[in-house]
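Single chain ahead, written as structure tokens, the form predicted on its own.
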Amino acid sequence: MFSIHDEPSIIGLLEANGHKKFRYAQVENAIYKNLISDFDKIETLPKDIRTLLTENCFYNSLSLHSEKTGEDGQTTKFLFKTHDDKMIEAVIMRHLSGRNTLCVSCQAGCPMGCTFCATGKLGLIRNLEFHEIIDQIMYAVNHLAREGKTLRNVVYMGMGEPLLNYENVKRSIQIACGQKKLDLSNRRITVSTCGIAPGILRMAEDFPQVSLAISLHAPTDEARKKIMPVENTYPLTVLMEAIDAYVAKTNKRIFYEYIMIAGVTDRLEYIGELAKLLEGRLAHVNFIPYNPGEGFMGTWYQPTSKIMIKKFQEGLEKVGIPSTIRHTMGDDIDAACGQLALKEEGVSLATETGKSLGKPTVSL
């Protein structure tokens, strides 16, 4: 059995059974345009093809374990179970402007071990297949359709490091943005990375229109090492060199994510360091108020004051770097940034721990 999103396999199956290639176009239209999720309901196909597909393909590899919507109705978190009983999460965010965004996972767990992120405690259990990523998107598309809404943006900011599962992420983006498939704009896809330099260079070649977000979170090597183990492999000099090459190739502004943790990432001296690092670069900084969770540091980390965040913004304004204070969504249902940790009603559902880069050095 293989996924209905596996185009080469579907075409091969049809041709091996004597059917013309144009039949795939009918399958494609039914799935992505008409959102049909039952082979028997694809009335444009003869019965023998519908039977062939039923016997050899599956529509969705994920089963919904639970669904929860925040009190304000803006955020819905889905907890999915994979075919091998791994758990992953995806989050719909309904913005007041009217656009709808889906945050998707690309790995079960995450190997990066960032101290402020609850997902990092899980370690990497396994990479998701391309169709498991698309299945999350299709579920959200259908969910929003029932509300009379459409999906506008997809952000690879859920569980996992996208650039460590590059081929599956790549294939999922191609399906999401394919004109005859979901036809989302490349410009409305955002891939977030902790700083996997080789993957950034590949993104520049493969997806020059896709937006890139860098989880920066500290402006110096020393500060970054304390909270992000990836810094030991790709220090800032290597990371910024890759980013500069990416911008030279794509001419796209980079979104830098900077989490504001009291006494850790919001030190006064970091204002100048951050401004120095980004001055002259095509950049936009998103300041993210820390969402208390269960990362490596437990409840020790606390959010930064609004006054301190404003000071950081002012420091960047002086060198012409625009910034935004991220509006927190979904924190009441553990669906905000850094909170995806397979929790349901406050209880952890995690049953295994995978590989990790290890705990960072957190002495301050």
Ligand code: SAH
Given for the second form:
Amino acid sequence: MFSIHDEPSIIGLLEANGHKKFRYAQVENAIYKNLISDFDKIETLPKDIRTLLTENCFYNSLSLHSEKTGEDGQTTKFLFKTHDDKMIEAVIMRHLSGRNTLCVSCQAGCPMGCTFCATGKLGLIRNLEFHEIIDQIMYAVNHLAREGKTLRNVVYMGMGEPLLNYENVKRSIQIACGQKKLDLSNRRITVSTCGIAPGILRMAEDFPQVSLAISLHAPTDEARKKIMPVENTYPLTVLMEAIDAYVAKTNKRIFYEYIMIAGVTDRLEYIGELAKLLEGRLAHVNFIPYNPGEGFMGTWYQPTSKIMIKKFQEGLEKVGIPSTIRHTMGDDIDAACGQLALKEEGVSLATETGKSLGKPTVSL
Ligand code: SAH
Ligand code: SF4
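Same protein, different condition: the form predicted on its own was shown, now please give the form predicted in complex with this ligand.
Every chain and every other molecule in the complex is listed next, the one we just looked at coming first.
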């Protein structure tokens, strides 16, 4: 059995059974344009092809475990179960401006062990297949369609590190943006990475239009090392070199995410250091107030005050770097950044503990 999103396998199946090439175009049109989610309802196809597909492919690799909408109705979090009982999450954000964004997961858990992140605490459970990523998107497209809305943006900012599951992420973007498929604009896809330098270079080659967000979170090697183990493999100099090469190739502005944790990432001296690091670079900084998440580090990690964030913004303004403070959506349903850790009714649903690549330098 294979996924309905696995184009080469479906074409192979159709050909092996003596069917003409145009039949795949009909399948494609039914799934992505007409959002038909049952082979038997694809009326453009003869009965024998519908039976062939039913016997050999599956429509959806995920089953919905639960769904929760925040009080303001803007955010909906879906908890999905994979065929092997792993739990993953995706979040729809309905912005007041009318655009709708989906945050997708690309791994169950994450091996990177960032000290402030609830997903990182799980370790890597496994990479998601490309169709498991697309099925999150298809689910959201259908969900929004029932509300009379459309999906505009997809951000790879859910569970996991996209550039450590590159091939599956790549294939999912190709389907999301394929003209005959979901036809989203490449520019409206954002991939966020903690700083996997070789992956950044691949993104420049494969997807020069897709937006790149870098989880920077600290302006020096020393400061970064304390909260992000990735720094041991790809130190800031290596990361910035990869980013500079990416910008030279794509001419795209990089979105730097900077988490504001009181006393950890918001020290006064970091204002100048952050400005120095980004001065002259094509950058936009997004300050993210720390979300306490499960509260597993809550005793010593606290969000920074708005006044302090403003000081950082002023520091950047002096060197001509624009910045914004991320409006936190979905924190009442544990769907805000860094809170995608399979928590439901206070019970962790992780079915197994994965392995961390790097050891967090702050013990949990
Ligand atoms: N692994 C990728 C993408 C997923 S994380 C990455 O790290 O970029 C999405 C964003 O949420 C990242 O910027 C991450 O650093 C941030 N984040 C993680 N935990 C957080 C927390 N507790 N509070 C606020 N932001 C957090
Ligand atoms: Fe992984 Fe990103 Fe969380 Fe770090 S912040 S542990 S890279 S999901």
